[in-house]
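Only one chain is given next, in structure tokens, and it is the form predicted alone.
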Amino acid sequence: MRKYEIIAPCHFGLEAVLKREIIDLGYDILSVEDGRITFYGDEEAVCRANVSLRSAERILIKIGSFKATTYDELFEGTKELPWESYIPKDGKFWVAKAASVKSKLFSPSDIQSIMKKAMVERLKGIYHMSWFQEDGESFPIRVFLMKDEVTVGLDTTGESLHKRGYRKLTAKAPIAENLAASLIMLTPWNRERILVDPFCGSGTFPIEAAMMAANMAPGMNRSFTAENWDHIVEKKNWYDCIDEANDMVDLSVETDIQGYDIDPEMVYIARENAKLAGVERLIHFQQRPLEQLSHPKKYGFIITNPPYGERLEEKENLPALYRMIGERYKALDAWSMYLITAYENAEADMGLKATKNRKIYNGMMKTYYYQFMGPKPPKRG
């Protein structure tokens, strides 16, 4: 079985979560950089990473890297890469995305078109063809330039891994599934502990938590670009990987996972999404305003993404909203609270000082993950 260097991009600030996931899958880490982890794996690893990783954005097979400070160097460096090992004569290939940080070459469209020309030039010589029909399977390429170092990867995933396949209906500003999963994994929550999201929207936090509780792989109900690349990853690996994922699911677990929203339409959407994910039995969704947030038991978790006032008219309501979050949290007995927000006055308005505060980029938006850690429950005798 062939070995590859595999690149897994993730949200900035969540590299440690993804690194732990990859190690838990049994693979060796080669490097950790801002927003991506590179690890070593075989054909099976490509499948398992796509199907099993909760915090990754996509899975790339590294084709190569080189230094380029001019477009000539970019062309020659790209042309030197062994494209024929990956792209067949009828393959449809293009540079789907180019990202540049602290590099002399910074225009994505120029980088994309020059690299495409170089790929064509190389394959013309190998396949003795002057024209490529490109009517076969798709081979999207992604390239990162960091301090003039060009890293080229073949995208095995297709649609980003945050698209699990269950969220057919969405809220106004939904949190991405892989970000929600990463934030849950940054907490000590496990399936034996209570979890409440009082601003559940389309249900992402409760659904991701329920999938973790049931040991359900996030990518087991979707497809991937590389499924038809038999010359790179044999079909059998995909079948084996899905079989392995199915065998691990345990929907008989008992959980106390709850999602509340003030909007009845959101509660309906959340329930429908939970059904599509196959975890509706594990979650209790309810229309309930924040003022009624309560729970009789101790040692639970609030994990949530409250409004942070992207629109001006919402901004006026934020101090009162965050004051109420603080009041309701203080009324709970020995709970922990984890909330992600871009609202700068969150702590002051809640009247609480976070145990930890982590900066995380949600797309281009800088957000803070406030962590209020309650006491640990006593060990069971």
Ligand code: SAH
The other form holds:
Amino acid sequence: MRKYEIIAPCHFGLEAVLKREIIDLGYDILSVEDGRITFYGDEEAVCRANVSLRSAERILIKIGSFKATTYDELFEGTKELPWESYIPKDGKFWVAKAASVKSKLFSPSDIQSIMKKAMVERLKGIYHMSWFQEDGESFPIRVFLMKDEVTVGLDTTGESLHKRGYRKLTAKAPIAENLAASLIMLTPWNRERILVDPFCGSGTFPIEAAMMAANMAPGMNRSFTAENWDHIVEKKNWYDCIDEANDMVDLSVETDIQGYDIDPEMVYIARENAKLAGVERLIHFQQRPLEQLSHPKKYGFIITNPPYGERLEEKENLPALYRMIGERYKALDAWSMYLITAYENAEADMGLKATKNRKIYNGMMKTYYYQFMGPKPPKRG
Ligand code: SAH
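Output the structure of the form predicted together with S-adenosyl-L-homocysteine; the preceding block shows the form predicted alone.
In what comes next, the whole complex appears, and the chain from above leads the way.
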């Protein structure tokens, strides 16, 4: 079994959620940095991380790291790395993304082209070739520079992990699937509790919650770049991992998960997406405006992403809308509410003070995750 240092990037501010998931999968954490976790694992870990982690953005195999403050050092450091262990003679390789924080070298396009040249230089010498056809499998490289420390990873994922494959139809401003999953995992919600998303849009929160309830791995129905890298991850590992994921699915579970939206088109889209995900039986979607939100039971959870004024005409309606959110929430008995929004005046308009408030970057956009914790249900029997 080959052993690797595995790097998993995630949303800034949600490292703790990903760390917990990796520990739960049974792997040892090596480091936690802003927006990424590094852990130790074998070939099987590469597969299981891709297939099972709900909050990760992608899974990289660490090739190495070194210090570089000049492009010469970047070139030499890159050339020193054992590329031939990963990239075969016909491999297609390139630096797909370069990110730089607090470092002398910061131009992504320069970093990308210099590293590619250095990789070519190394492989020319090793393979005794002067030209690479690059018509074989893809080997995308990602690089992070942090205080001049260059960390180089080989991307095993391809299309980012938030693309589970179920969201063929989307809303106007859909939340990323891995972000939605992380936000649910930050709450004490579990499949025995009620979950309502009154602004469900394309259904992301209810679908992610239903997948968790059914123990359905998020990456079961998609493919990954590393599936064809037999020399790095043997095929058998992927088959075993998908078998393991299939065995764990339990669609017979009883759930109380609801998604509402004012827009009938959204409700249609949410249902179609839930069907694609295979969890439509676990969710009740219905067209319903927020104004009609009510629930007879106690101790439920609202987990939602209300409009936050992406468009101007919407902005004018926000104070009234958030007042209504506050009103409807207060009318529920012993519920908890978790709400992600970029709208700065949310608490004031709702007339509610959050128990906790967490800053989360959704791409470049600063958002807040307001948490209103209701009482716990009494312990049963
Ligand atoms: N999280 C969703 C996106 C939510 S966008 C996703 O991942 O797709 C906000 C949603 O709120 C939109 O779909 C919009 O139709 C809905 N909406 C706006 N005003 C509403 C109201 N008063 N009642 C219910 N839904 C409303």
